[in-house]
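Single chain ahead, written as structure tokens, the form predicted on its own.
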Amino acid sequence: MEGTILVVNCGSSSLKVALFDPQLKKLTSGLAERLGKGDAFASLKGSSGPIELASKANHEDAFRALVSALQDQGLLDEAPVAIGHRVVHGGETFREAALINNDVLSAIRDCAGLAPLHNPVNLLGINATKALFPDTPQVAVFDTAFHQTLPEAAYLYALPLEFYWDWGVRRYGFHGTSHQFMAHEAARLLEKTPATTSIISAHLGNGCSITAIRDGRSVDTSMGLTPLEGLVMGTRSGDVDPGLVDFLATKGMSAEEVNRVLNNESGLLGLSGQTNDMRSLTELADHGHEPSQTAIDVFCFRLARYIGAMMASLKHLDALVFTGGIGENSSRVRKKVVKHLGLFGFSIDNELNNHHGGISKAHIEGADSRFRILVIPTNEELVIAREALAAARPGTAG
């Protein structure tokens, strides 16, 4: 199909690509998973089965893999116009998209330092497709560029200065483009312009943030200098007491040995000690484990206690917004986390919370409810996709 935009998320074993038609339609997607291990398997959306990778097979072979698939549907008969990359960490360099060519390659390298978990994937990411397509236009989409709009009273930590000046210790923020998708969709469902609407945005996954967006730009955040800050989220601990690191080495951890229980054993799956997976835990939790209770528990009010943080940065507030999986579609935790919040006037109907039918049915707040509550799928290929194209040809998207 003519006029194609690709859109590319790559992960440390794992390959997203998704593609739009001229007019931002999403055709399909395909993921490729287990990269570089022996059981590699890829998929496309549609299509009447697996679609075989060698073993131990690169994010090269994998994206080359989804192509021919993609071109055997008829989906991909030329090069796209354009190829959008979910790039993690912009750091202070990027404020919005960017049409990548050796300097912002080399900007991109610069933050691994913020992010060396993400961006040296993400690269891998780019080389994979300029191998394929070296004469499509590639944009890199940050997930931090969304949050450049920070106040410094919001993003500077309470550290020595020289930490900021020398080393770029600040708080980032992520998940930028589902945060970016929720002012636009959020303004378009109150039917206001985003520039004149103030909402919290809560990101609900398996990665959880939220932000604060006044008159449509982002002012507060709960992630940080790495993904690590802020809420409690499915193997991430979210905020803990910094001293907790110096406690645990009396103890014989080591700096890495902690990072890796605060990235990828804490949060809901370790608060239970069974699943980060938020189906689970309430299924668990309705057969009596009372693990998975106490970790649906904190998880809420943890979030609530941000949701009422975040109104600090506000001068007014439209609309309370969840997105993610978990936020679109866990109607006990929306439940939960608003009956926290009773005494900022909101309140929530059950009903509408237990049956919402997605964007056209979008509200859930109660009939006394100050603010309003909006359930909104989130779509960050989407947001990747427009940019993409706006970058690449300029006037074509925004």
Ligand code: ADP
Given for the second form:
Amino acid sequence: MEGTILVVNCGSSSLKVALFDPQLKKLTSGLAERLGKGDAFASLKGSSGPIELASKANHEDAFRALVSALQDQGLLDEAPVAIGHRVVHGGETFREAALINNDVLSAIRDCAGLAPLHNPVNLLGINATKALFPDTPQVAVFDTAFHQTLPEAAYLYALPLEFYWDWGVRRYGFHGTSHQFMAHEAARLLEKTPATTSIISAHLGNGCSITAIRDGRSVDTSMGLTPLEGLVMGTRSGDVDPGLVDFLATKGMSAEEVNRVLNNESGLLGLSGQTNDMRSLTELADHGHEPSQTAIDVFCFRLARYIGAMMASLKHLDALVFTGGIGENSSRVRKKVVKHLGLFGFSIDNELNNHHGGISKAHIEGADSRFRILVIPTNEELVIAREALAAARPGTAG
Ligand code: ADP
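Okay, that's the form predicted on its own, but what's the structure of the form predicted together with ligand ADP?
Expanding to the full complex; the earlier chain stays at the top.
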């Protein structure tokens, strides 16, 4: 097919691709996992079986295999017109998507100090696609870019200012493409323009973050210098007392161990002792497993508390928006969170909350709610495809 747009999302041991037609309709998506780990595998939606991949395959091998499977399906007989890459950290350099050239590559490399686990693998993805499609414009779409509108009072930590000047220690925020999509979709559903729409957007997946969006611009967000800050997440703790680090040092833990526990062994997993998966936690709680119920309670309370905090950044509020695997699917979490917010005038309609059916039935607020409450499926790949097309061929995409 002519005029396709390829979206690439590289993780440390995974590679996801999605292919869009020129009207930005998704044609298919593929996934390679356990790259570099000795038991790599890949699959493409619509293919009869798994894609053949050497067990020691790296990102470039996986990309070649996925592209050849796309070609076998007749979807990529010509090079794509644009390739959009999810890049985690754009620091203060990138306020929007950027057409990749040598300067952009070296700036992404410079930001790697802020995201040592992510930016280097994002660069791997860029190199893998460049090797195969050297003439196709490649565009970097940053998780942090949407939050570059945060005012100083929201992005500065109360630390010696030199930390910011010398090392860039500040709040950057993440999940920017998802929050940006929420701002646009909410405006569309409310029949307003994004530039006049103010929402609180809660992205609740394995990683969770919440953003206050005033008149279409991000003005506060819960993730910080790293994606560890803020809400309770699948395996991340979110906010803890910074004094914890020293306390755990007295118990013999190194900084590296503390970091591992906070990122990989905390959150819903740490509290429940069982799982980071909200669906399983709900089932466990229903069967009387108290720590799972506690995990859900802490998750919901922290989120409600943050929604309250986000109100301080807004002059008016058009809607509270839930998205991500948990936000889109867990009526129980939504109900529990909104229950904490009665004082602000939020209320939920239980029937709508239990039976909402996607965008056409996005509203779940009660008749007496002071604010709208929406459930909107996120679509980060679409945002990346749209931005890639716009940056690669200015004037062709809105
Ligand atoms: P990621 O951040 O990896 O993209 P997702 O957005 O897919 O993650 O969200 C994953 C989370 O969504 C998991 O905790 C999962 O249990 C939860 N989830 C998915 N479906 C449901 C459901 N029907 N009810 C409750 N939680 C759900």
